[in-house]
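Okay, so here's just one chain, in structure tokens, the form predicted alone.
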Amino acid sequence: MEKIFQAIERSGIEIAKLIDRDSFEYSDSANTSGDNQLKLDVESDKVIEKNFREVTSIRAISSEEKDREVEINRDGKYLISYDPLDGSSLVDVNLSVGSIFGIYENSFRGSNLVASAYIVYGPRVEMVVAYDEVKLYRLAGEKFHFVKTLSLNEKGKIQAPGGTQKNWLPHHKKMVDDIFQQGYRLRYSGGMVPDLHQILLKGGGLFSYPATTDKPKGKLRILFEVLPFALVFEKAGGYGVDDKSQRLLNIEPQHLHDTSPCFFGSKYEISLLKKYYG
């Protein structure tokens, strides 16, 4: 496991340098989900695959930018799903973006997720690792240094509601309005990594990406985005649930690029969600 985390660190350092100098042009291709790929998406994907190929304990990888699982070491123990550059369209307006990693044993399903990590590329480059605990590291020079262990309070002060409001279902809008009436602050950048990172570091709140009229199965991808953050929030003392108030880590995706509605928060916010969602 240590060698996997080291490969993630190397990837983060290389991608940070790519962001600092690369052009933000679109490539001539789209990923499996139909999103136009920035050249930066493609290059970030290559960086991560290169570093993972050096780790003999990794059997296979799957990426948001690839249409299938790729075997790299037949005798390896772990499988890794990753989003090489989540929120990459925000780079050209100089907002934070990130990389997300889920580490599985045996197969790509929530019950087999043993660790996860994400990296935030912002004014500072930070990495959060969820294994036994949730730990924050910060890049200084060419090395990530441990900063502190993270945990959530029972109640937060931040709300990050995703999706286009005109496509929200009525009960979801009522919940969002209720939370704002309680004095919560809006903190939504359009990037999953920086928004969830802020909630985590500020001690609590609610991030939601619901089912909408145009995307009834949600937008965020289960393996590459949803499950890794579900583990982070659970290890930090919070929750990750779907629109049936079921634990996200119990999801068994049928395909690599399946999506799901998802909600991440501390205890109070998730109890409020259950009031509106049942």
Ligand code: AFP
Given for the second form:
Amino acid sequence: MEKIFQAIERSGIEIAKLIDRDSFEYSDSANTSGDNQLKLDVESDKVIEKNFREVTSIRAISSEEKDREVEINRDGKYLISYDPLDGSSLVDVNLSVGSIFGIYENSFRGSNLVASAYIVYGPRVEMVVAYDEVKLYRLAGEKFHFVKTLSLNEKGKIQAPGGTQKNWLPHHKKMVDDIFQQGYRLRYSGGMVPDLHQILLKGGGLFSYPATTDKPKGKLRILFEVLPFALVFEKAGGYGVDDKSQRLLNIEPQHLHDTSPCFFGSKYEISLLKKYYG
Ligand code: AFP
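For the form predicted together with this ligand instead of the form predicted alone, what are the coordinates?
Once more the chain from above appears, this time first in line as the rest of the complex follows.
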């Protein structure tokens, strides 16, 4: 596992440099989810694949930028799903973006997720690893340094409600309004990594990406975005649930690029969600 974390660190350092110097042109292709791929997405994907190919314990990888699973070492123990550059459309407006990784044994499903990690490329480059605990690291020079262990309080003060408001379902709108009426402040950048990182570092709050009338299965990809963060939130003492209030880690995706409505938060906000969603 240590070698996998080291490969993630190397990838983070290389991608941070790419973001600094690369142009923001679109490549000629779209990914499986239909998003136009920025050259930066494609380059970040290559960087991560190259670093994972050096780790013999990795059996296969799947990336948000690839149509199918890629075998690395037939005898490897681990499978890794990753989103090389989530929120890449925010790079050209100079907001934070991130890379997300889920590490599985046996097969790509929540119950087999043994560790996850993400990297935020913001004013600082930070990495969060959820394994035994949830640990925050910060890049200084060419190395990530341990900063602290992260845990959530019972209740937060901010909420990040995703999706197009005019397409929200009535009970979702009521819940979001209720939370604002309770004094929560809006914090939403449109990048899942910085938005969830903020909730985690501030000790609590609610991030929601619901089912909407135009996207009944939500927008966020189960393997590449949802499951890795569900593990981070659970290990930090919080929750990750879907629109049936079920644990996200119990979801079994049928296809690599399946999506799910998702909600991440601390104890109080998730119990409030259950009131509205049942
Ligand atoms: P992009 O990668 O297309 O910028 O999408 C980012 C993202 O997948 C996730 O990081 C955000 O939380 C979510 O989409 C934002 O979606 P909305 O703009 O629909 O709220």
